[in-house]
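The form predicted alone is given below as one chain in structure tokens.
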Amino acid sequence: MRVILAQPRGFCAGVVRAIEIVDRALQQHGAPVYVRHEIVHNRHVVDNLRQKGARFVEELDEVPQGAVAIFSAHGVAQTVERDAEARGLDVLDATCPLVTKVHVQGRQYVAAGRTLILIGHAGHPEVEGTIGQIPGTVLLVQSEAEVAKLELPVDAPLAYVTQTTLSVDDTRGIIDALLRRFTDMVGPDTRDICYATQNRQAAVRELSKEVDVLLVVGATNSSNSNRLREIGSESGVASYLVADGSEVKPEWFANVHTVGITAGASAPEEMVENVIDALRALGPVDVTTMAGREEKVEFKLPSKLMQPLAAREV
């Protein structure tokens, strides 16, 4: 069996930063440190950090007063920030800088007197955090059909921003529908779309031209991982989302010669290797990596984690 690995795949810079923030916090402060929600959407990453001493909570009232609290890469509402301050928590914000950029853009649009439209998925932590960061009404739109239902004047001053785990291709139809319906609409440049989402989706489209089956390594609650699987299916390739090698089913590969593997932005490379090992258990495997874009993006850590590790008081 021939296996072709997508390039790029797996961790993006925002996920690398978020995980490193938890690791460094544990080194500086010792266990436990408290993380609000999953730091990223991947069970293996969360379990690994939990074993090191991170405790994952749904709400801040589960965090002892004065303890170290970390916000996940998806971002949080301003009410959460105020609650943390009121409880005297030592906060480390692991929000992806590209998500923070969306928050800033949204506030600027609202300050300029525009009604903000957020293109995204209802219930996603990033969407909930973004809505909670904007001091004003935010209208969530998930499809072109929902654009038609917006009860706004045609000439109303409007602006849009998008969930970062949606690519240019995911949002293009909705943005075009907004521009067709409303006469005073502004939004960010397409260059502001998350680079990692766009790159991984483009790689899967290319990979799908060469393979019989596509495996996407990622979590079921990972928006970008699910979208990668959908793109494979839309390309006419049998596509499956797996957390690790234990979920690989032998019957998927009957009479299959070439398998493509990619990974969502929150899936670690060791899980890709785990899936390859599962394929090797079925027979000989030849692994190659497709030509693709190399990502060199790095995001800075919070300044208080950049200080040399001091000896902790006993």
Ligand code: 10D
Given for the second form:
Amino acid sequence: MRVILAQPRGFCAGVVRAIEIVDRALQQHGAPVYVRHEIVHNRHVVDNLRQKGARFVEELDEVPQGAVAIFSAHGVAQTVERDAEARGLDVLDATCPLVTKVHVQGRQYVAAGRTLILIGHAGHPEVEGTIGQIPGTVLLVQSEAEVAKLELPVDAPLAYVTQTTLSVDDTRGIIDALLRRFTDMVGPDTRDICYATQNRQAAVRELSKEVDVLLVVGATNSSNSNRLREIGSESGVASYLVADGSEVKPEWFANVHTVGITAGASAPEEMVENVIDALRALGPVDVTTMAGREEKVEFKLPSKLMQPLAAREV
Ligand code: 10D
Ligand code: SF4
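Switch from the form predicted alone to the form predicted together with the ligand and print that structure.
Next comes the full complex, and the chain you just saw is listed first.
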């Protein structure tokens, strides 16, 4: 079997930063440190940090007074920030800077007197965080059909922002529907969809032309990973989302010559290796990597974590 690895795939700069924040917090403060929500949507990442002493909670009332609390890469509402302050927690914010950028943009549109529409998926933590970062009402739109249901005057001053991990193609359709229906609408086009999401989607679209089966390494609750699997399916390729090699099923590969593998922005490269090992167990494989865009994005850590460890101990 031929295996072609997507390029780029796997960890984005926001995920690298978020994991590094938990690691450094553990080094500086010792265990336990508390993380609100999965730091990124991947069980292997979470289990690894848990073994090092991180404790994962869904709400801050599970965190003892004065403890170190880390917000996940997906961001939080302002009520969560205020709650952390009221509880005297030592907060480290691992919200991806590209998610924070959307919060700032949304607040600017509202300050300019516009009603804000958020294009995104209901219930996702990034969407809950973004809604809670913007004062006043934010209208959530999940599909083109929902654009038709918005109860707003056609000439109302409106703006939109989007979740960072959406399908570029679906989002374009929703934006076009908004622009067709309303006359005073501004927004970033699809640029709120982050560089990592756009690059991984473009790579999978290319890869899908070459393969019989696509495996996306990622978690079922990972929005960006699900979008990659959908692109494979929409391209007519049998596409499966797998957390690791244990989920790979031999029957997917009957009469299959070429398998594509990509990984969501929160999926560790070790899990890609683990999936390749599962394929090797079925027979010989020849692994190559597609030609693809090189990513050089890096984000700074919070200043609290930049001090050398020795200096803090003095
Ligand atoms: O579900 P998701 O794609 O938003 O998050 P995941 O943790 O899988 O990947 C990192 C993306 C983030 C934090 C949203 F920008
Ligand atoms: Fe940031 Fe994009 Fe990664 Fe989300 S997927 S953490 S927005 S770089």
